[in-house]
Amino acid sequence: MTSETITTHPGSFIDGAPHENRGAPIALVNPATGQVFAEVPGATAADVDTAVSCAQRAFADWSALGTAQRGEILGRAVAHAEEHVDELVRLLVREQGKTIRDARIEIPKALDTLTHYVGLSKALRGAHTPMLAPGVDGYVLRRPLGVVGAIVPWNFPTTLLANKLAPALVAGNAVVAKPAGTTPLTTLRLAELLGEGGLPAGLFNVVSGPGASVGEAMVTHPGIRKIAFTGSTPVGEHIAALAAKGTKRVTLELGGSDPMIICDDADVTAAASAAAMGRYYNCGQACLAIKRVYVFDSVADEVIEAITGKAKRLKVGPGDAEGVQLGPLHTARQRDEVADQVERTLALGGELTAGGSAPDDPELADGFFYLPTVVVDPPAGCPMETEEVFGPALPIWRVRDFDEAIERANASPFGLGSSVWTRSLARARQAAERIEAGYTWINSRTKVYDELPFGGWKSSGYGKEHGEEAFDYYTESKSVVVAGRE
């Protein structure tokens, strides 16, 4: 295999132009090859400092604008991003190693998210409460936090980035980003773009490094107001304690073991379909992503061979290539931890349907491939079923009846998302209150809509993004009372 060609990047945007970060470099590997393909220096705790300070000046100015005027700066902006989506798909599939049609997916929805806040900063609205007692009127007066943090993992950078920057600009706040140290050139070149675009410059600086170094750092900086975090339950959990020395607000989107039930009155097609998509999407690597299904005993038969047709049927291979459904896992750590998900599983009990291994191509041996796999009725409590499986490896489960879909789905810490197919609208009903997660789907694929809050209950977080809820954690509310009329 061909070597290549090793790049290097400063590391860190700051103050509107390219920041020469000042710890050891991190060799970025290209997971369709296995192969370094850039060195970035990782950001230190000087910095970090320097970006905040920097965004808390770019914030004094930004802060007395009018909402409205905000919007119009940033939406400039983003018309300007939206003229290099090539580049940044270019860029987010050989660093992260999602296929050239999922990147597209990703950035343009990434751009739709500060648009749809652009949008909102000309329809925000306050509340007021008139005749608290005679001649005295209340109303509550909203303002911007200041600096705030956002940390951001691997698995969608930019959209996971769109969801806290559009919010926080928009309210009038200033942004410290921290990607992944395994996916900063997207964010990076995205942050140029918009300073390009006419954002002002320390609005929206980047830092990049290892989060054990790099995020501590922001987390525990005095200037930054509210962190904001989307990755892994047990990070999420240290940040929440590192946070409240200071008492930060948080916003934290962790992981999640999606549940999808179905029903024997669902369309059965479409319900395959929309489970081996919300599996396999990105390489299974999305907290949303469809990790559980129970199917009720009389349908079960045909959905699991839809499933697994599905499942085989999908081509595997770099994803830059031509028709390239699945590509590799981001990391061989990931793979690896993949697969021992299943083997664990295995070793209890099931059916393995599909997949199960790495593909045997020698094309793809250096990448961090792994086959879409299916394993069907393997034990309650096993692997598949209490731990988040971070890949395109998916357990079905026969069910009686949907009291026991119902507890099943309930039975994980996690509460992220949930899916339920069924032409009934009491049963759907029922699903929708009885599921213990944040988001549930009837009838529906796996999609966030920007229109909607989103967040996760018990071990899958706190707080909301998307929606105007999203607001509500990236300002300060004040009540005001005003008294006596002339």
Second form
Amino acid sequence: MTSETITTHPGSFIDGAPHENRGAPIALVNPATGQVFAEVPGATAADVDTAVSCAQRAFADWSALGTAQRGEILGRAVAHAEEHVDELVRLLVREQGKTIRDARIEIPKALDTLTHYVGLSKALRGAHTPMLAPGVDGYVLRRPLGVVGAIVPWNFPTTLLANKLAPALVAGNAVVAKPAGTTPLTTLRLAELLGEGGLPAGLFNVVSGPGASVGEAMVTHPGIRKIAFTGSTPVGEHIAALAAKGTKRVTLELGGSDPMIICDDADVTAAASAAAMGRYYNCGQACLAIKRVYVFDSVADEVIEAITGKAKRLKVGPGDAEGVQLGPLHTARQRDEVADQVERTLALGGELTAGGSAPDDPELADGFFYLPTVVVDPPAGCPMETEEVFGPALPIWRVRDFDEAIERANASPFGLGSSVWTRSLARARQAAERIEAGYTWINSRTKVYDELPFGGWKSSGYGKEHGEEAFDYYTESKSVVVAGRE
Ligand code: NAD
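Show the same protein again, this time as the form predicted together with nicotinamide-adenine-dinucleotide (NAD) rather than the form predicted alone.
Below, the chain from earlier opens the complete complex, with every other chain and molecule after it.
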């Protein structure tokens, strides 16, 4: 194997320019080859402080603009970034490991989300209550918070950031963002491109580095008024506890273990296809993904055969290779964790019908690959049912009826997404009412829409992203009473 050329990057983007971090270098590893391809110094608390000061300065002018003016400026910046989609796709494939096909979904989707909020900047209206008393009216004023800290994981570095950046900027805030320590490059380039496109300096700053130091420096910084966090549940809970001091606002988009219920009256072919797509997309490293399937006994064999067949046919390989449908996992640790969850589950019972190991192709031996895996009918309460499986491994259970399916779907600490496949309107309505989760897809693949609010229940977090609702989490509201009588 040829070795990679190691490049360097200053590591942060502050006040409209690259900024040389003062911390120790972090080696970035290509997940498809296991080789280091870049070294990037991590930020320190002092770098975070510089970013926050610049953001505070930029906030003063930005928040004084009209909302539609802010939208127009952001719209022009996004149009410039759109001319560089291919470059962003290549960077993302390299540092994250995803396939070109998945990166070509992610980058345009991130830019679309920004554009969606550019559109909303002209449509926002408020609440007005006339005649609270004779000659007295009330209205609700919304003001931006100030500097917002956005902390995101490595699985979708750009879309998860855009979900925060777009409403935050349009509402008049300035942002300091922290990508995962292992995926800084696409985010840094995106910040540069938005700056070239005319986004004023200091509004979108990026500090990169490890979560425990850089992330905590953000969470505890008195100049940051709100933390918008996407990541794992334990880290989210830790951040919420830290943010309590200073009553910092927090939104938490955390882990999930989304159930899919397939009823006996479902379009079984479509359901199986959605399950495979929902589980193996992005190599299973998605918060919203089909992570548990509960299928009615009478159609179970058909569903299991279809999903197993799809899992076995998926082409596994480096993300930038022709025709590859499933890339490597992001890190060796991530791959080993999934393998461990599958092994601990199979030790308790269940039948392995696909995968269950790394591929035996010697060409892939140095990358972090794991075959698409299916485990049928492991015991209830096994690790693949109670833990979040963040990789390409799907457990499937046969269930007696609808009530058992709903009960099992809800027997999870998480409540992010869920789906049900049925031709019965009554069952579909009941599923939407009874499943404890922030999204329920009915006869639909697990696609997220900018128009609809998205956020978890239970241990999957709180607060909403997407939709007009997102603005509520980037503004403070004030009730104003106007007495106009002499
Ligand atoms: P993680 O919680 O380890 O890290 C997420 C981010 O937080 C990274 O930028 C990391 O550097 C930072 N971080 C880590 N420790 C920190 C600390 N002490 N203080 C401040 N910041 C800290 O998550 P991960 O393993 O990188 O990502 C996978 C997890 O993210 C999964 O659980 C997945 O379900 C979840 N996720 C949720 C959503 C959602 O919208 N609900 C979307 C994608 C991923």
